[in-house]
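In structure tokens, one chain follows: the form predicted alone.
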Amino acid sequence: MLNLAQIQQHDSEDMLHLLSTFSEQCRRGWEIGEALDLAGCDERIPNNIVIAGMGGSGIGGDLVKAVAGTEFPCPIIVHRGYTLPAFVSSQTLFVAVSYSGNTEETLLSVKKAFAQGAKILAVTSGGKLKGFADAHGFPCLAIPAGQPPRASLGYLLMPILSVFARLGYTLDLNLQSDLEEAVALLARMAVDFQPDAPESQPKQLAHALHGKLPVIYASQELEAVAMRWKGQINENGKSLAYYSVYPEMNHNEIEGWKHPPALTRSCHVLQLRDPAAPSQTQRRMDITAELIQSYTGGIAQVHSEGTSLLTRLLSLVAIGDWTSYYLAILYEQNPTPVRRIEELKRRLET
């Protein structure tokens, strides 16, 4: 079983603290937009919303497209990559996320976005992309430095539901109401999943997944936090995983549940559960679970908590993110240094 000792020994970059702090930066995290002088900007509903990003700076944008759901007043584009949708114009509004500031997928296409006429909102600690917005006058939340992207996700989502709650893009969401109850239970969650404290279901979760390969599924609506449980499980467990939405994955992969026999009952599934899912999406998931199950090397339920979507969606990610943590310690590693990633960035700025 996980002990202190392992975690000390693991841990020596205190991830544990981030963890554990999560509910404080989302609280932050929507402070610095309540500050954000939004003197000048355009009030007017933009025909688009791209949100621009990687990694852990990207996912703020899944996020914030999650919580606006069907109901946002216009599409809400997350862009990943280098070139830019033709669509993105003087009627768009471009919100370039990098927690560095220097990503270099997110700083081509700001700056090709400026080019085309798009009003630029920046979110970021510092970096190129703070010098661009300083350079050409745009609006810069400026977040806190010094941690990974991962672990910063507060300070990535809440400022930009912060500002479009401020300019009146998220209609009837009560959003500041939603914002204390997801903090309450963060709170409370960071207490109840630490080291020290009776097993846990991020603990539990974490002892399922050793030595077993994830696969993630979802309902549509949920694929931003699946999108989470897979990098969070990369990046800080160090281990491959696979993420899959209801209702596609019904048109394709389940019949995938055979061969190889051996990978397949490596596999440990996880189904990420909210009641927002359409009922037809839910009895998807239960039978589903069940025609599969013993292909598998076996099959857990997580399920949300909470009133809000908001703090539905991250509780989900609050289990993911510990769970993640716990599975590093047991595969004895560091969760904090993402070496691969580094030196692909060296070896690509030389």
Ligand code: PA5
Contents of the next structure:
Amino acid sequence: MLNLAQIQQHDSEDMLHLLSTFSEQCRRGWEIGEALDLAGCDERIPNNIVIAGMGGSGIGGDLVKAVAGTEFPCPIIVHRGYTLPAFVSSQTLFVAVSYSGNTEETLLSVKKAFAQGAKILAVTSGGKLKGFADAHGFPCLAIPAGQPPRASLGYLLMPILSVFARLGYTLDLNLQSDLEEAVALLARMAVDFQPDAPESQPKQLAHALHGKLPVIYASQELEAVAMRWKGQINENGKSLAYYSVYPEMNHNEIEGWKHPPALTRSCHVLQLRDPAAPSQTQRRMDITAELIQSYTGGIAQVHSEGTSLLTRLLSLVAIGDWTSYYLAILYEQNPTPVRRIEELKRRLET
Ligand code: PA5
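Having seen the form predicted alone, please provide the structure of the form predicted together with 5-phosphoarabinonic acid.
Now the full complex is given, and it begins with the chain already shown.
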């Protein structure tokens, strides 16, 4: 089912190449952050950091927050939408992330943040966001254009981490060496997950998800990764998907695993596992699997790999990205175009 001929037939825009070069993109993304001129930037730790972005761009902000973890010196808020909280002020660092630079929600919120006196950092390949940054002289991480935003995660995530490291926000993290570990693992995965490689985990998972509703469960600490899995299955696989996190789902959703039975049996659950998740959460995940198993269409565990948090998060992202790719092929879909998203944006402009 997942042979090279089928892949060539459906992947006419070569998403395979972008998946295969993700490790290099992460390194290049880090270098883009290293090259940014920070002269004149306020190096004091802000009261809060707001990262604004939608879809394939917004997920970079969620992953920055996940990598920053609980020891980060100020709150990081990921913002999606038109309105802006009143706490955004001159003590805020506002990071506006839009791959195209033309996303309505992000443009409106960055303009409001600017009006509220926030310090701005932009991440974009061009468009109106680049124009706004240039007009007002705030720093802009200029990333390469011409790819789907969701296939540009290395460019959307790593430059921000690199700049935060340079500004001294991540002193307790050793991001430079974590990057080396992550790049090496992602390069190895790209070889292991190739279409002509022996049956790989993403291919097996795609077969398990085919014809089912993917339900992605993760610990709260991995929420960004669960959200990424959902988004990639939606956009690459052209399939519905759902995610939820522990421990919260144990206090409500677990009861829902009964009705409607035709739906619950059509769901395939994937639990994203990481050894650093709280031991209580690990127990919850094990017990929950036992309690709901007979109501589902299947449950599988997907484990992170690597030592550093950055590597472990990106390892799960990579498994999810490749799984969504193979799912697209099983559904005989071209993983690259997102025609409904584009059509919606076109209609909103008129
Ligand atoms: O993957 C996509 O195409 C979308 O999720 C976009 O990322 C989203 O619509 C926002 O656009 P942009 O990333 O250009 O800001």
